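The chain below stands alone and is given in structure tokens; this is the form predicted alone.
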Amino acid sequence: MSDFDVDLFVIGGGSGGVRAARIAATYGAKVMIAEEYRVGGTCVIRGCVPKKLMVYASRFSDDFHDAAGFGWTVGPSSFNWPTLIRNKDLEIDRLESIYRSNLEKAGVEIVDSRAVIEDAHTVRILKTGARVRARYILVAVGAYPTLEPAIPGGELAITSNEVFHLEAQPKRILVIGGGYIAVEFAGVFAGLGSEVTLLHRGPKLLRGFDEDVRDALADAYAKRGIKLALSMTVTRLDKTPDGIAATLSDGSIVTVDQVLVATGRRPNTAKLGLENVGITLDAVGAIPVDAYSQTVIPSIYAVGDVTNRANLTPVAIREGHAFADTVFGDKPTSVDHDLIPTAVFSTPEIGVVGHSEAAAEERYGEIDVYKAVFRPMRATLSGAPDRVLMKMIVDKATDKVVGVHIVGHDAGEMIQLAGIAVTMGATKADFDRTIAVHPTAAEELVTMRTPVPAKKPVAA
């Protein structure tokens, strides 16, 4: 009689624990998986699935706008918040249900609880009190979002936890933030009509990202009417009969019906009992793993934004799916962190492969740069300020393609291809003989034929 429970147990009913949990149990493991809010993890029930609904809802408003320019006559058109939020809420429960759906289609037990590593192969339920002891552990709790730095008055602040459940649109909201999360909602509320101010610390939004894209965005939000305040941070938040005034660090103030705080997450990794065998977690509370997944235990892995490598679902699902080919499948398999396509859904989007031009230098010495900026088609009827920002970095001593940067309308779709790409190792006669799909954005990366000189950045 085996001396366990089950084969697996996982910590977190998210996107890259549900991924691990249903592979382990096609390779006919028997897993056990426990979720102490709701199966979906953070991107399908308060992250990125909800967040792109709110963003689809955000881009009507320059839908009716341009489409005078093409002939239609659009009547009076108004938002209602209360309708956006019962329509997202009911696709978010039918998206859970999908996902329970499928855990339970493939075997896997579902425990509606939270969990605590008693040793490395004992876990408690805490609903219950009840130990299962399982021979491998699978830590996937995610991350959370933070109200850092704490100042006075801070707690009259959300973050994107709440913002997806709020009774009212906030007609004036300040942003606090300068990364995916905070570009994406400050791109959000100016669509819905709201007053936006985005606050960042930096000189720049979206740190890391390639200089050009971070110009074209911060061009593109101060035309769509967002008050960008960069090289600030927030003194103290005090409420007034008015709403909230926010104290900036130069002393002005800005009064708004909400603030949301969007500075950062960190790994959920608090009262997991990983003091209990010995895992040390790092400065920023993330569980140290190898190429594997696998921890300083060999029983317990972890994976997603617990282990803060590269804090993507996409990259979550694949290590959880990753961990149960090399654990389960007998095919050791490490995932590439290096090369990963993501998109950032503010308006305009924003699709990215590879590296950023100075991080190319950097790393490869001598780069061609490759760069194109136009008036989109569907701006030349409309009368829209919009322009299109296509960029590509190649190693000129293999003449591969190593980074390419789009922002404009659909640059998520266009990067994800674009990926396949640059994963494979296209060079830049690769995309040269490629025929253009004419009349599209996008044929622009395959028609640039003369390099640019290089941009030198500037501090974060």
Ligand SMILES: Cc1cc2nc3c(=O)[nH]c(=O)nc-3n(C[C@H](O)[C@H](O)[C@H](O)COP(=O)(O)OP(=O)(O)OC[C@H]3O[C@@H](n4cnc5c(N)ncnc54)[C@H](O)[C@@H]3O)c2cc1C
The other form holds:
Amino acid sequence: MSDFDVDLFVIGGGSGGVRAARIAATYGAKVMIAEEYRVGGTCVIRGCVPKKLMVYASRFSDDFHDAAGFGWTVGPSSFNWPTLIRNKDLEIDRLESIYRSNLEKAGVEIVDSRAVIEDAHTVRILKTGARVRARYILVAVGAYPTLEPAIPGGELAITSNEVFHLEAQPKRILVIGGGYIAVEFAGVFAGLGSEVTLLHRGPKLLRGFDEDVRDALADAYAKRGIKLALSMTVTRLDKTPDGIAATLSDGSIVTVDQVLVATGRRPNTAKLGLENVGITLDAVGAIPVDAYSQTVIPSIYAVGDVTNRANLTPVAIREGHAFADTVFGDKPTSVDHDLIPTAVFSTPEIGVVGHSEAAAEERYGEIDVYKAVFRPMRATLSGAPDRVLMKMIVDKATDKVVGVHIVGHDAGEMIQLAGIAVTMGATKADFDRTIAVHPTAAEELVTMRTPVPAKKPVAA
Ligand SMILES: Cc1cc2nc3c(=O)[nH]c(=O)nc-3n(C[C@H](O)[C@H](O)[C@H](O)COP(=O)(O)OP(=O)(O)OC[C@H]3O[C@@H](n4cnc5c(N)ncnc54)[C@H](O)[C@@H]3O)c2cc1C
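Write the structure block of the form predicted in complex with the ligand for the protein whose form predicted alone appears above.
Then the entire complex follows, led off by the chain already shown.
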């Protein structure tokens, strides 16, 4: 060990890096972690956590409205943006300090600085210029939101990084993008009472999701008053006395107070020194790794969004943990990226595990599709136009459930549990013999008996 200052140097104190550092330290490794912004990373500081708090805030408007049908008289309600932002910031500060103290308790040394790679075993800490010799280096630097495509006036727009710190709630907002982050923020601002236009260059939102899910969300968003501008791009942004004027590809102009670009994220690999060691990046700038997260340089590993495998917090955490088990715990562990339950915190919420109908058809050939669309019980008295979609895809040859798709209240909570069954390889017969919990929306998952004719995919 004498040749090295530490056993492990982790670059990046986000989901993957923090987990790897802590687990490696519990195996007895001497660990140092560098973070250039705030410990906790994207998820805690400017991703999942603050976003979910804003999603909660945005849903009270529905609750106030729905209460009337159940006999409540709700007084005049109003929303105060600075209160939400202040309380959200306090919670993020609290979480960051927990992350720091958990690292310290595990004996990990935290370095508050950017760090770069000098060679296969050397990291340079930019704040002090110090060089640290490490037996292993773990790159866990995550990704950043892009302002793409570049357009005239593009600097007037913000990304998800800035949206958490706006001083005032935009009364009118244009959200550009069709992925889950764009969809979620469109839902948040609509729920908070902003006038929202959601613009996407493709014909449908949420590419890669099941077609029925995509249709259900578009339908629900239209009913919630979100203006959908699909198969459209923005050609320029101009500052005007009335706000920001966005010129769209059909020549029309939408004037708003904020433009939020959520068109994609790129790995944080620029100027990281990877070229010093001969690591070649892929086309989007991600670090190629093997099943154990090892790069072509044996002493350098990479986990999380920087590897662009499945860009989600629990995946980064799992990869970080597996790395520590493999390298310091004498338990070689790879991560299975095949079945990942996931949620979109739109309103209505989406929960998915496994394949879409189209993907399942391609992979398994013969499939059965079970589908239920119904009015949730709460909407009967509230009068809300909500609909729930439940869809299950079954591989005919094995009877295994290979996809579950839910759109509706608490879909994220439901899919976590359905995910266990699907991960265990549950068959449709297993779902069928499970007794329903009544009255719930989730009971539909165990009571769908008749398959619908499988249909062909309709949009790219
Ligand atoms: C708006 C938004 C909402 C999201 N919502 C969800 C969700 O609901 N569920 C979910 O599962 N995922 C969600 N994600 C994705 C999730 O945040 C990421 O997948 C996850 O944070 C990836 O973890 P990571 O460890 O790879 O990187 P990160 O968490 O991004 O951590 C990387 C860290 O490295 C630091 N860093 C970068 N370069 C250096 C350097 N050279 N030196 C020192 N430090 C450096 C960065 O400052 C950062 O703190 C969301 C993301 C965004 C942007």
